[in-house]
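One chain follows as structure tokens, the form predicted on its own.
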Amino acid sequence: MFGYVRPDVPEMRVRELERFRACYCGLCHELGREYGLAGRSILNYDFVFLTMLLWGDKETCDYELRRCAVHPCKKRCVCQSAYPLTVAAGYSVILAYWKADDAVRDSRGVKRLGAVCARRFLRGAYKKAAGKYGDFDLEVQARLSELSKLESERVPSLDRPADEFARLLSSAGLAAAESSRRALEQVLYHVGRVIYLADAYFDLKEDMEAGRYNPVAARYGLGGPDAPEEVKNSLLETMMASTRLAAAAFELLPASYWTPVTANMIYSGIPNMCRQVLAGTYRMIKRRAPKSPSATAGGTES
């Protein structure tokens, strides 16, 4: 994915950041475990978010203190090996990995090149990944597929591609339990739609730049790289109503021990989100892990 989906440090409590921080080395090692380096070099929010969801009512979380390479001389306290962590780092591979495909068919010169490199780095991860979550990785390949075309044919709506992805990712509900399955999918949809138009809308000007289609430009007629006022606006409504759909959704699962993280990413995380996008202060990061309250205090991660 794309790592939009945050907490919002300053309003945690400390154990609700730590157990975040668990939960992302958790991840993270899962990943290396399962798929090597490769599956390391993915890690990103996101997932994170999913891992928290798919864990259910009924699991519980057990710690440990692990190494890793970035962090060799002090021991980090890791969520062991658990089933929502086996499954998100799977469902992590198998996006990647298209991901990076699709980027070689879109892409030029030395950004082509980088994604073509990726997908080979990612490849026998993938296999493994796929042949374990083959129905995961068919709606993954059919709603890529059906947004590449739409994309390709320059439509102009935020609605159509939108909904695929948010289709996509629903899907990943495959692997939560039959009671709150379907609330879980409509939380994955209609996050996936806020994550699509943030992830548009922060690609802008490089997509103007380099002659790309962008569903933002196209749907209110852009000429330039800068959107006016009224064009933020209403993307920010439309993302805004989106979380809204999603949090309704979210008081529709069961409680569990990742109830209080969940909720602060969901009701404060996302949304502070979307205005850092449209503000032009947001920024993307895939592999660091939150600092204290303190030093995220003026909205961004460094």
Second form
Amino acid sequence: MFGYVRPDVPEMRVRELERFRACYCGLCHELGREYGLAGRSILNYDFVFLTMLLWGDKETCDYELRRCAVHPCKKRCVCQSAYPLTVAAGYSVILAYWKADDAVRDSRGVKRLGAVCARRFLRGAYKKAAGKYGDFDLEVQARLSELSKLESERVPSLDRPADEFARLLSSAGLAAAESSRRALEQVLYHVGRVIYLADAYFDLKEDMEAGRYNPVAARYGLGGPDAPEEVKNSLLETMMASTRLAAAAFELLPASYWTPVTANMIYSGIPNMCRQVLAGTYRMIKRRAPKSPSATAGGTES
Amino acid sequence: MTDPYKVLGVSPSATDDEVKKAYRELAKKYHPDNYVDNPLADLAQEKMKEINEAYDLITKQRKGGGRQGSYQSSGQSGYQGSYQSSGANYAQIRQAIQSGNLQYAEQLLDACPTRDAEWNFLMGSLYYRKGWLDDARSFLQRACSMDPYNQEYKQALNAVNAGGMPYRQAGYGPPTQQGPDMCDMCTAMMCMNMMCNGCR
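Output the structure of the form predicted in complex with the partner chain; the preceding block shows the form predicted on its own.
Okay, now the whole complex, with that chain kicking things off.
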């Protein structure tokens, strides 16, 4: 369900795009260093965003040239290992493991088999990450179990399940410095809401066909996979309002090395993503992703 | 104190106009109107104070630079205006919401026997404060339809529809209908201005 927070590339300066790519590659290398191949396979955009938000306001970024399996011919400029990269890598492993665990319980047939394999594949990496970040691990488990409880009750509310996921994401703010923690938690909370709502709408068709719970369908009492225009408008309004609150909190964070990039993602990348998801064009863009320069390291879907 | 030029993000060699422009932009960004009912309102207020002080200091240093007073932060807009207090309980709930004691407010609201317009409004405010925007909108819409002439309810609904940071329009991507929203915002601003003047 991840990878929704991405930059709006045409709106970026060249140096901002290069920084973003270096951070993306840096996170991939960090995952590889700490957690091996299993770690690398779960790389996604949302955690690049988290990495950049966790960056201290006084720190700059050091780069190095590295080769990898996806780009064997030419060395790429990547961020050197730093505290925010390490934390974001650990957090993403924990989250990916519990998502796989969730999928094992929720799905059937081939999909379930796939989820079992994924969980097995991630097990070693998860153990290592959970040992390091026990607090976050417990929080993720608590929130996800609440979430699956709400889903099995089929609650007709958008905000209640979204709240659980948003709190899960905002607990990643634990790793931030004391001075910026409060604002960061709010940014992550509202971004988490947007991710959850976007994902719910994105999965609407699939969920309806499989007879699974879907918060959008339950909230608006939809009978089929096609949402009427007013439902889309209402959903877009809610997502945009959350984005604005995320932006309001974002402006209270101290400016850091990554601010130009994260500002692009909040002010332009997220609103674009919301519009695309609701217009039904997001799937297409997702598939095209590897061609865009920022997604070259592969493994963006999860 | 930190360098006032750094606070405003301009170089010390900037012209008076550049300083003023930077100040205005920041003041617009951190204006209390953008943080109505926001749990981070206190941080925004601090930031606003910092900006005001920096601007005042610079203009004082530069004397001849056409000194104009900084924006006065209008304090907590929103609740101050119209207390109707139908029952002491609602006042208590308002206080609880304002001080951020959301759990207590929710308990009190659950215990309320009546579900009138104000109750719906308070529920809406509570959810807005929590960031549960879909529920907040439903409750506020109900409050507005039960009492369509109440400015406070209307304002709160506007905050849900337009509060927070206005995001800039992206260069590409499908066009969105902006017209009516901007009009709504303007009217909301005008209403707020009028009410603020009334309080003084």
